[in-house]
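Starting off, we have a lone chain in the form predicted on its own, written out as structure tokens.
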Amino acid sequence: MRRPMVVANWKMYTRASDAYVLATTIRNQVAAIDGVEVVICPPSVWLSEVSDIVKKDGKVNVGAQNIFYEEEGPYTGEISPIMIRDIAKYVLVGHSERRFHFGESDIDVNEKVIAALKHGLSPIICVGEKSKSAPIGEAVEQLTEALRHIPKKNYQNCVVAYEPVWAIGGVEAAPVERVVRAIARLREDIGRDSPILYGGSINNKDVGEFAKSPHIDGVLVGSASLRAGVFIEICKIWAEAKTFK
């Protein structure tokens, strides 16, 4: 069944102190917040003191921000979904991040994603073409591929987010009506019980336009969730727009 989500990459920020202090803030103030499921994706060397943190309200869950796709082995400096299974429950997958700087390909994001739902963590699937001009077909085509051998049940345990790379990291967000067009091509795809989300430069100040619409299930909040008030801010939004199925 899907529900509202807002999910905070905090990418590679923070400090120990600075990730001490934006989670137990974001706790603190989301034990006041309801029909929302909020979801943190620190660091990976901050994704243990980060969950001891925000369990203690429970309110919200975690994430981490990459797996690799083996079990253990001889992997230096990669972290494994056994690793992160009994303190994450989410993890992202196929960042565009990922594919720009460390080359990841869809084959890559397949065995993530295989390597997730094996393993108990709710893959959050990241999507979306390179640029305006592109059809959103190329965003299909990387979900498509990222769900190849997996079995149409094992659909509503994984999470979408569309992001348009053109959007990340700009000024504004991808238009509202392009968004929606695009998370109803997705769907086709992924279900009716899978959560499709947005990101892309969401802030606090455009997210009610997302938020009104009945297709856009949650949004996936980049720089804007380093700064606790303005994470609030969204969170408070989506609630007040957005109610459990």
Given for the second form:
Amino acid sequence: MRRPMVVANWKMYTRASDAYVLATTIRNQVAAIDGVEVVICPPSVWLSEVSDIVKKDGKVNVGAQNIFYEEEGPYTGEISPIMIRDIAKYVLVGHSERRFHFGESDIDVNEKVIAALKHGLSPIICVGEKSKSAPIGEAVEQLTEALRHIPKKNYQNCVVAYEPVWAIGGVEAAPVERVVRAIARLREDIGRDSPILYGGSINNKDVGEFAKSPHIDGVLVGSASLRAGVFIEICKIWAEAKTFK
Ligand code: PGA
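With the form predicted on its own in hand, show me what the form predicted together with ligand PGA looks like.
Let us now look at the entire complex, which starts with that chain.
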């Protein structure tokens, strides 16, 4: 179902005590916010603990930052969808940092989307063109590849995150008009039932501009999600600007 969402991607940040404080603060403050689904994607070592913390209230969901597509086997260092399906609802798939640093291909991304759906996890499929001058078509192709072999009826269990690679990193978000154009194009492929988020240097100052657009269902927040106050403000702004469709 299409719905307003704010997703925190903690990347490879937080020590145990930071994760505890951040998750607890977010849970406590999100309790007073209605109209937006909040998701925390912590590093995998904190998944269980963050899941236990947020479960107490039930308003915040948890996502993994990555999975492997096999269920089990001699894959040292990898995490299977079976291991996380009872503690996480979502999983980020195809984040540009995984594509860049770990050589994830479109084929890997597709296998991970298939594995996530098979085990009842909702993949948050990240797509985005690499440079400012690159055509939006790059992101569209990534989505086409990610959805290969997936029956259309399962699209409703997917979330798409449009994250232009050049806008990631907490410097400057992409212009809203460009984001809206890209999302409108991605919408043609994913259909009307899946949320489409924007990600790339979102903070509490500029998020309001994005929230005004009816085309953008949510945001995927990296660096700004590590500061509880800033992240909560983003959630509030998003909730106030949106109503459930
Ligand atoms: P950023 O990261 O908000 O720090 O740009 C977003 C992301 O990589 O998901």
